[in-house]
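Next up: a single chain in C-alpha cells, the form predicted alone.
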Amino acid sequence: MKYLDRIVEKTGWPRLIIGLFLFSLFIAAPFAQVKIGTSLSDTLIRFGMNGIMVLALVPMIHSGCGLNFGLPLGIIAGLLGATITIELGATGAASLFIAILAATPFALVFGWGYGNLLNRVKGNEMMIATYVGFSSVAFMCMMWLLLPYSSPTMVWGYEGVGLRTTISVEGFYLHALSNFLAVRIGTFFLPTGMLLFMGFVCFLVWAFLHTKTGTAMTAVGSNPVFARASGVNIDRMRTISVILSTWLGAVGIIVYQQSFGFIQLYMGPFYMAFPAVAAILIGGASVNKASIMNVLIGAFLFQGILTMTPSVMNSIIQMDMSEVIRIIVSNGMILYALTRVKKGAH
C-alpha cells in the first residue's frame, strides 16, 4: 500500500489516470478490431512529429518566462525557412537541414525581439506571449501574399503571386527523417530516424541546461533575487531562453512537415501552441519547472490519447466520428492544461 502511495505521490493522479486510460485503449484495441501495430505506429509517428515543439517550451519555463504561448513565432521562422528552401530548389534529404539553416536567422531575430518585449512586461509574460503568437500569425497572413516568391510549387497558379495555403514537400524533404533506418514489421512502422533526431535535440537541450549559461538561466527562473546577487544578468538569460525556445519551435515545425507531408501557411500555426502546452503539463511540468522527461511523457500521452481514442471509439460505435472525437479529446486535454496554468501562476 505504501509503495502504491509513493507511485501516486510521485506520478500524480492526473498523469496516472491519463496513462491508465491510454493503456486501457491499447488493451481494448484488439477487441474493437483495431490493429494494434498500426495504432502504436501512429502514436509513435505523432509523438516524433510533435515532440520538438513540446521541447521548445522548456527553456522559457527554466528562465521564469512561463509557458511559451508565443510558439507560433518560432513556427513562422520554420515556415520561412521551409518556403525559402523550396524557392531555392533544394531537394532530397539535405533540403531538410537547409530548411533548418534558413530558418535559424529568422528564429534568432524573432526570438531576440520577443525576448526583449517579455523583459519589459515581467509578471505578464504568458498573456503577452499569447498576443505575440496570435498577432504574428495574423501579420504573416498578409506577408504570405506579398513576399516575392516565384516557385510554381508554391505560388497560386491563377495570378502567379502569393503563396498557396498548403504546399507539398514531396520531392523535397518528405519523410527524410521518418524513413531513415525505419523498421517495418507487418502493420507496425517505427520512424527510427525521426525519433533519433528528436532524442538528439533533447540531448542538446539537456546538455545546454547543464552548462554555465544553462545553470544561470535556471537560477534566474528559480530565484531571480539570488541570481542577481550572484552577478547574473537576468534580462540576458531570459532573452537567451526565448531565442532558444523560438529556434526549437522552428526546428519542430520542419520535423513536423517532413512527416505530415505539407507546409501549412496562413492560419496553420494559430493554435499550435496549445497542444504543446497541454502535452508538457500532462507530462508533469508546471509554469515554473520542466524537464526533458516531462516532455517525453507528456508528448507520448497526449498524442497516444489523441490517436487511440478516435480509432477505438469509431470501431465500437461503428461510425466514423474521428474528427469530432479528436477535437473533443484534444480540447479536453487543453482545458486541463489551462487549469494547471492558472494553478501554477497563482
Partner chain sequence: MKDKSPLLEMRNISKDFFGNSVLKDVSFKLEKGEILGLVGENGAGKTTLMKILFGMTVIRDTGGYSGEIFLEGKPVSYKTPFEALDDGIGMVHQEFSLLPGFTAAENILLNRESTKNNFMTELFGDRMKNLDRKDMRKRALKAIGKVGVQLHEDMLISDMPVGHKQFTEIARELEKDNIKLLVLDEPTAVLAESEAEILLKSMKKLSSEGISIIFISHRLREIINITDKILILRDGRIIQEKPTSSTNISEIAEAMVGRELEVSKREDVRVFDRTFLSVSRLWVNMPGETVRDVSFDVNEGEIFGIGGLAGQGKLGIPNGIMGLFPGGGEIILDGKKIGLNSPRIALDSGMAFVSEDRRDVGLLLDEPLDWNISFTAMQVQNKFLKPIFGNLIKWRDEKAIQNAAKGFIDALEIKCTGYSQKAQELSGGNQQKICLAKAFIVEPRVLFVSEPTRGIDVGAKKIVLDTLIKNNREKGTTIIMISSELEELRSVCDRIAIVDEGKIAGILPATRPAADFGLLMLGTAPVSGGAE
Second form
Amino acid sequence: MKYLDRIVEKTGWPRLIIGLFLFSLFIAAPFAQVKIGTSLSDTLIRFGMNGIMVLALVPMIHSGCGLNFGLPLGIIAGLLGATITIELGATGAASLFIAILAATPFALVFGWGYGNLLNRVKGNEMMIATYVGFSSVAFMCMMWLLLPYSSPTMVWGYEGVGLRTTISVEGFYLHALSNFLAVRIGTFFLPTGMLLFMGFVCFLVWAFLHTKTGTAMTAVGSNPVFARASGVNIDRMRTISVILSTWLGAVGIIVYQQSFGFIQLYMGPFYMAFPAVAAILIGGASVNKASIMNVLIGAFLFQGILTMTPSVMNSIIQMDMSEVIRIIVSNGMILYALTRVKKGAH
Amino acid sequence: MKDKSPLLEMRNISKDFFGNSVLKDVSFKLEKGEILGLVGENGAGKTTLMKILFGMTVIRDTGGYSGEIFLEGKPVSYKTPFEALDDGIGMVHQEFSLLPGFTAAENILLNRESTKNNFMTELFGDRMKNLDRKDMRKRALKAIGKVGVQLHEDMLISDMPVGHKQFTEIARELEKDNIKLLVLDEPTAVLAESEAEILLKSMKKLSSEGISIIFISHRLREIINITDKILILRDGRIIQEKPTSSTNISEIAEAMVGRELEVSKREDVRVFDRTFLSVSRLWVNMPGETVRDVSFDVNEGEIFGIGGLAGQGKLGIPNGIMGLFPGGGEIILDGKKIGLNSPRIALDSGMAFVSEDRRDVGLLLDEPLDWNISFTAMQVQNKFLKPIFGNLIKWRDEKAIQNAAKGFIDALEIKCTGYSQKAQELSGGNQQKICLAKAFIVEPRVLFVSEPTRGIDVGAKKIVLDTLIKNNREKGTTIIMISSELEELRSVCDRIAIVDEGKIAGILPATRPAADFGLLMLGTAPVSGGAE
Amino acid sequence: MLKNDKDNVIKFLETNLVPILFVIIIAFALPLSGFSVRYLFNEIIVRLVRNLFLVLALLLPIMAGMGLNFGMVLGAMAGEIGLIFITDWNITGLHGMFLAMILSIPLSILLGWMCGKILNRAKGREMVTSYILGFFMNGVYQLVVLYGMGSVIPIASDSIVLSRGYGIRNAVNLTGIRQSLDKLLPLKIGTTLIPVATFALIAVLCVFIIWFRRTKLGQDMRAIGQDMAVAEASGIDVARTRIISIIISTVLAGFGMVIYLQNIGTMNTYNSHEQVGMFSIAALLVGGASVNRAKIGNAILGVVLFHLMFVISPMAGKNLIGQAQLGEYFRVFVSYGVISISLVLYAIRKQRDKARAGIALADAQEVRD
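Having seen the form predicted alone, could you give me the form predicted together with its partner chain?
Entire complex below, previous chain first.
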C-alpha cells in the first residue's frame, strides 16, 4: 500500500488519471472498431507536429520565467519566416530550412524585446506573457493585411492585397520532414524524418543545458539569489532563455506546418500556447522544473488523448465530446499546476 | 488564595526545539505598573520567552513548553496570540505591522472598528454594519493621547515619518481598554534620539497609570533610565534579576556576555605586517542590517572577526562588499580598488562568501551536491568545463564535478548518500559544510564567512571552525568571520571588530576579556585601552 | 515648487496613461469614421446599458487585492443558464428576467465559492489562475449545456435544443424578455431612447458599492487588499473574506449578464461569456483603473471610451485604407493591448515602490559625504 502511495505521490493524481485514461482508450479501441494502426500513427504524427512547441517551453521554465504563455510570439516569428520564404519563391524540401533561417532574426529580435519586458515584471510573468501573446497576434492580424506580400499563392485572389487566412504549403515544404525515411505498413504510417528532426532539436536543447550557460540558466531558475551570488547575470540568462524559447516556437510552427499542410495566419496562433503548456505539465513538469523527458511523455500523452477520444468515444457513446474533454483536461492540468506552486520555490 | 498576586508570573519555563534547549527554568514576576527590562544577546531566549507568553503557534507546533504562567494569579496558557490580546496583553513588534494606505485612526482600530447597525445587519450578520467614523476618530484620539504624542489621526501611514509609525503601533495596543501588559520589542531602534525621549516619557506615564511594561532593548542607557527591574538572560537561563537601582551598565554587560571559556586554548597572539584588505566609509542598504559608516583594515593571513548584536549591521558588511546588497564606499584589496554592487567583480577579485542565509543564498536546494559545490567555480573561474570545437562550446565536465564533490565530501566528513543527493535533504551542519566547500573550491584570497555555526549542532560546529582554522593556517587564506557568538569569534579570530548601529564601535584583540566586547556591543564607550 | 509641479504632472500622466492614449486614438479616428454625433450618443447609451453593470461587478475583488477578476465569466455562465431555463419555461417579460437573475444566484454562489477557494491556493497569482479557471469552467459549461441539457437535464422547448435531441443551440432567441427592463421606463430625448429603469438598477448597484465600502466587511477587504499578513495578524479571516468578495463579484456578474443579454435579445450560447469577460476588464482598465485601484468613475469612463473606440474603428479603418477588417483587428488589438499595458505598468510600479525605500537610504548615505 505504501509503495502504491509513493507512486501516486510521485506521478501526481492528474497525470495518473490521464495516463490510465489514455491506456483504457487504447484497450477500448478495438472493441469500438477503431484501428490501432491508424490511431497510433495519428498519435505519432501529432506528437511530432507539436513536440517542438512543447519543447519551446523548457528554457523559460529552467530560467524561472514560468510557463511561456507568450508562445504565440515565437509562432509569429515562424509565420513571418514561412511567408517570407514563399514570397521569395523558394520551393521543395530546402524551403523548410530557408523558412527556419528566415524566421530566426525575427525570433531573436522578438525574444530579446520580450525577454527584457519580462525582466521588468518579475513575479507577474505568466499573466503578462499571456497578454503579450494575445496582443502580438492581434497586431499581426493587422500586419498580415498591410504588409506588401505579393505572391499569388498567398494573397487574396480578388483584391490582390492582404494574406489569406490559410496558405497551403504544397509545393513548398509539405511533408518535407515527414516523408523522409517514412515507414508505411498498411494503415500505419511513421513520419520518421519529423521524429528524427524533433529528436535532433531535443538533443540541441539537452546539449545546451549541459554547457556553462545552460547550467547557469538552470541555477537562475532553481534559485536566482544563489545564482546572483555566484556572479551570474540573472537578467541576461533570463533573456537568453526567452530568446531560445521564442526561436523554438518559430521552428515548432514550421515543423507543424510541413505536416499539417497549411500556414494558419490571423487568429490561428491565438490559443496555441495552451495545449503546449498543458502537454508539458501532463508530462510531469511544474511551473519551475521541466526536463526533455517531461516534453516527450507529455506531448505523447496529450496528443494521444486528443487523437483517441474522438474516434473511440464517438463509436462507443455516439457523442463527440473530444473538444470538451480537450478543454477540461488541458485547462484543468494548468490550473492544477498553478495551485500547487510552493511558496519560496521560485 | 493570596491577597495580592503579581500581574504576571512565569514559573519554571523551559522550552526546547527538537532537543536543543533554548530556555531553562526561567521564573520571574512582574507587578502592576512595573517596567521590566529584558536584556540578553541574540539567541539568549528573549524572543522565545515572549512567544511562549503570547501563545504563538510556532511554540505548540514544536512540542509546547513546560512551566506555568499566571496572570493576576490565574493560570493561563494561550493557544493563539488573540487569546493573549483578549486578556489584555499587547505587543509591539520590531517590524511594523501597519497598513500604509490606511490612516492612523484606521490602523489603530484595525478589526476593532466602531460600527452602527443597519437593515442589512439583520440579514447578513455583523460584518455588514456601517463604520462609525466619528466614534472611530474619537477612540483613536484617546489612544494617541494615552501615548502622549502629537499625531494626526487622519494622516496616512505611508506619509508618516518612522517615529510616528512606531507611536501608531503603540496607540493601537493602548486602544484596547483592558490593556494591562505591554511588551515592547526594541521600540527605540528605529527612532531618532528626540523621538526615543518622547517614547520613554510616555512609557513612564503608562506605568504610572498602572500598565506594566516589558521592555526589550539593547540600549542599556535606556534600560537603566526607565526600568524598575532588569532581567538578564543568557543561554536560556536567568543570569541576573535585580532592581535597576542596585546595578549598573558594566555589571549588566558582563552578565550578558561573560561566560566561562569552554573553548580550546588559544595559541599566542599572531603578528601580521601587511594590510591586505582595506575597507573605508562603507555603507550598505541591507534591510534590517543597515551599514552606515564602516572602515577597517584586515592583514594578510589574519582571521578577522566581526561581532555585534542582531540588526546592528554586521551582516551588511560582507553582503555589501560581495555586491549582494547596494552600497557605497571604498574597498582596496592588495592595493587594487574593487568595485561594489557586483557579485561578479567581487568574485573575480578573489573574494568568496559563505552566506549566513544558507537556504536562500548559499545553496541550490533542489539540485544535487556536486552542482552546489562546483557552480560558482564553474561560472567565475571556468573550472570543470571541457572545451568543444576550440572554445566555442564550454561543456560541463560531469566527471570532474563529481570527483571534486567526492573529495570535499570525504575531507569535510559530509554525511550524505552521495554527490547526487539534493542539498535540501541534508542537515543544517552538512549543508554548511557544502557552503564551505563551495567557497574553498574557488581558492579565495579573502574568505568571508557569515554566521558559520548558526543552527547547526555542536559536533558540526567544531568541524566547521576547525576547517576554517586549518584553511587559514595551511593555505594562508585571509578570513573574515562574522558571528553573533562572541565566544566563537574569540576562539578563532585574531582581532574582533564590534558593530553597533551600523558603525564600528571598536576593534580589539581577541585576547581581551569578554566584558570589554560586551560593552562595545551595548553602545557604551570602550573601557581603558579602546581600539588599537 | 516647480519640481513638485513637474512631478505631479508626470504622476498624473503615468496613472492616466491608458485613458489619455484612448482619447488620442478616438480623437484621430472619430472624424475618419464619419459617424454623426447623434448616432454615437445613441450608441454610447446602448453600450452603457449593456455593459456598465458587468464592469462594476469587477470592483470588489480589486478592493480585496485579488486583482482583475477574470473569473467573472463564471458569473456570466450562471446568468446564461438562468436565461436558458426561463426561455425553456417560456416565462417572459420582467418576470422572466428577474427569475433568470434569481436562478443564477445559487449557481453564482457555488461557482464563486469554488473560485475563491482555488484562488486562496494561488495567492500572488490570482489573475492568471482565475483566467485559466475561466477556460476550465468553459469546458464544464459546454459539457453541461451542450451534452447535459436535453439529455440529463430536461429541456422541453424544441426551439432551443439542437435537432439531434440534446444540447442547446448556438444561438438562443430571447425575444420573450428582450429589452423588458430597458423599455419599462423609456425616456425619449430627441431620437435617443433612454432606458431609465436599467440606469436606475445600475445606480442602485453604484450606491450599494459606495455603501459597501463603508461597512465593516468593506473595510476588512480594503485592509486585506493592502497587506494580507497584517490583516491576518489583526484577526481578520483573510481566506473567508477573499472568498466573499469573489462570490459577490460572481453574483453581480450573473446579474450583469442577464441585463446585457436582455438588451441584445439573443444569446450566443457558447461565446458570449468569454467575450464579456475580456471586454469588461479592458473597459475598466481603459477608464484608468489599475490592478489594485478601481472606482465607479473608472468604470463609467471606461465603458464610454472603450465602446466608442469599438464602434468607430471599423468605419475609420474602412475610410482610411478601404478595409473595414483592419479596423476590426485594430479594436481586438487595442483590447488586448490595453490589458497588457495596464498589467505591465502595474508590475513595474510595484517593483519600483519596493526599491524606493532603498533609494531613500542610499540618498541619505550619499548626502553625508
